[in-house]
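A single chain comes next, written as structure tokens; it is the form predicted alone.
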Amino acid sequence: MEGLKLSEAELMIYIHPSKSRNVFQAICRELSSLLFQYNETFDGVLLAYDATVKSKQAKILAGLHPYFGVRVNTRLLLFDPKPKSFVEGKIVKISPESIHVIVLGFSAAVITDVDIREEFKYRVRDGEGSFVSRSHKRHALKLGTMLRLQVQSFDEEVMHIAGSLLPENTGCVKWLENKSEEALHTDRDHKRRKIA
């Protein structure tokens, strides 16, 4: 999935003197407060981190509350979907006007009817709505389906993605993978016939 990146950073984390007994726990608490929020410094949403204290030396800051700074080496997993990139998520709601998706369990994505290919037609079967492809009957989008969508925009404040199903390589992930495997087998068979 696009939009995920691993980044390494050397950070200076400032800790209150009352937390000096367990510095590593205080560092983890500071980094945990940044999880699942967009951070301009990291240019993305922090999903996970791995921190190691660089040295046992700390720098004391003068002031009303004398915090001390600790240098930390971190590996950060960031989420920052750019326009035209592809992300995957689970469909949680379908209506004739839109498809609602949860990406990575925390970010909401909406695909409106103008951003759904003409190939898909909305149908209601057994009380549940779904979008079914007119050209490939097995390509269906229903509740619980893992969906690949193209990002049109990402609102950092509310972690909301506006998505699109207009490109051909979007839709049900399972169906797209089966289609690519079939194409790969067809290419192999075609090359074998040429050689023979």
The other form holds:
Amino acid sequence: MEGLKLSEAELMIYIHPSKSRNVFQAICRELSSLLFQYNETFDGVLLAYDATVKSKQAKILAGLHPYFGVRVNTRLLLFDPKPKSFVEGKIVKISPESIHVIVLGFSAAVITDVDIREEFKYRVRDGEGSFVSRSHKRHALKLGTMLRLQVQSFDEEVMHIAGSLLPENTGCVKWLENKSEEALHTDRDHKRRKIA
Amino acid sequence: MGAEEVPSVPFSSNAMDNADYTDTELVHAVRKALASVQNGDTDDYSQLKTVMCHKDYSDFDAVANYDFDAVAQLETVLRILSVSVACIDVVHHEDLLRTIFGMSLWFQKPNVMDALVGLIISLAVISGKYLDPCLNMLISNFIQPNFKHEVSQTQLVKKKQEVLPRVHVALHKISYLIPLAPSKLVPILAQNMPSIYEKGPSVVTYVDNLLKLENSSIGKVVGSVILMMVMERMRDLDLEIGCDDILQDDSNRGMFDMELEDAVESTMNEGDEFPVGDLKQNTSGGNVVSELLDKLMVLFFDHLESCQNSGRLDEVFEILFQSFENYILNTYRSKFSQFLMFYACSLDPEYCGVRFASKLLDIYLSRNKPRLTRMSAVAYLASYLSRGKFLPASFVASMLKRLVDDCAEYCKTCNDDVKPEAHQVFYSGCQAILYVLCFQMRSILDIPRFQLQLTSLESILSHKLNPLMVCLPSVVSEFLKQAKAGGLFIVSEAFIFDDLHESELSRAFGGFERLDTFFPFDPCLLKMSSSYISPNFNFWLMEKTTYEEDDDDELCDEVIVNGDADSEEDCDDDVELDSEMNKMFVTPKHSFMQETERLLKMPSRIRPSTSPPESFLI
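With the form predicted alone already on screen, would you show the form predicted in complex with the partner chain?
Let us now look at the entire complex, which starts with that chain.
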């Protein structure tokens, strides 16, 4: 899945003097307050971090409250789905007008009917709606299916993705992987026959 | 387009001009109207808006005024819009959106409610832009609007049962589809809270729904904020109830006088007892506020009970205590809000009950906390240990021991004379010990090993700092009365208080905030709330003291003890394990000589120090 990246960053974290008893806890607190929010500096949504204090020396800021700045080396897991990238998520709602997907458990993605390629047809089976491919009957998008979609836009405030199923390599992840494996096998067979 | 099926839309064939439209055609017509705005053609769009901006209808309106067609049209349009949300543009259809977000569920029939809620959910999940306005619209429906006509109570209840569950279901559906939606809910809940000046039923409904949210899956994110908001509001209302509004039936009534109206009657059961004094009925402001606070407290009590039943009271308790520490602990005029903690503790004495006392004690013992906070915490602790019927005597004894040990430690390192302002925290600790013993002396003395835990007490009371002189006179005199009757020890210094409730010295240690007369868990005067609290509340009863009423004539304020002037250090050796003869002698050095001379002249009944009072041998 694209959109996830691991970054290393050297940060200066400013801590209030009252927290000087347990500096590491204060650092974790500061970093935790940034979780699940889009950060321009990091260029992505912070999902997880790993912090190590570089040096025990801190710089004290002159001012009303003498905050002190601690240098911290961090490794950051960032979520940054750029347009045209591909992400994967679980389908939680299907209706004729839209498919709703949850990516990584926190980001909501929506694919409206205009962004679903012609190949897929909405069907109701046993009271449940699904999108089934006209050309490949086994390729079905149902509730609970892991779906690969292309990102059209990403609303950083709400972590909302507007997605698209227009590209050919989007759809049910399992089916797509099986298909690519089969294609690989077929290639190998062709090559063997050629050699033979 | 992948869509083949269109959800069936209830369609009144009389409503539209062209009765032959099918559902699919209607959907296309609406979508066409929405799209046409971008081309500058607004006729169809204006028609659409007219349908939306109809008169507000509800079941309360007379049938004659009811335009069935318009309502059916509205429902149809709402359902079509909910399947066409992708066609709604935030800029071009701004007025339509404003209308949608301005609609209130309270003015609709149930089927229109469903259609409107469906539209709101669809809008919320289709794009992040609409999430906040959708959540705001739903939360605003927690507050009932002002109806144009008179509405009976039954009609109102029925309406509530139609509107509120739908709002909760919608919030949960949105949270399911957009996992981060609950965190967006937090500021919206705060913004929609009725203002502090609003004292009507809307506050009660809003708080009721807030607590329901706290108890749900959304509560995992918003729960702590909700509890803090509600506690803060209750504290604010509490502060509005002035002391004048609280009617004391006898202003001369002493602190340790009877608290029960007819406590002597043998036919009374625990449940029948209720605190003396009720809130004044005349002050228009005071009565309304106290009634509102009473209702809110009862709501909260019920909520705590349901938390207990679902097994989550211990996690709720942590947030509760945090809110208590932030909002109530340092608010000395808070009269009733603290009973929320009391009730939570009574529901689960083993965890919450113990935790509350331990946390308060930790605050008192922590040298880092501000002086006032420490003094307040120990006052709360004292009042709580005295009044909590559900607390076992062993626990009370162990808490007392820690207090006593800390005060004794303080005494060892301190070489000062009586100086109330300089040792405020110490004196408040001592007063706490004395106060708890006034309530629990009998149960402590009944078990020798509890009494043993308090051996350092005499070293504190006989120290130069002289807490018996500084602490509140009414508490001290009651304590001494009981200590003597119970045979705990007998004090040689005369403490003549003349039934004084307070003194110069107690005022000095209490400070501006009057923490010397701060007993936060004194009986709750709110009618409905007190019925929840009373079963677990220790009212002051003479029978529970170590003396009894008919012994009053035998007791005197001044007693002499013959003992060593230096017995302070070796007092421990005097302690005998025999429960009947267990006495400790306390002879404050500095006052002994002065007082003895004076007292020798008094023709008072002086009890020989070695024989126990008859009343103790019950």
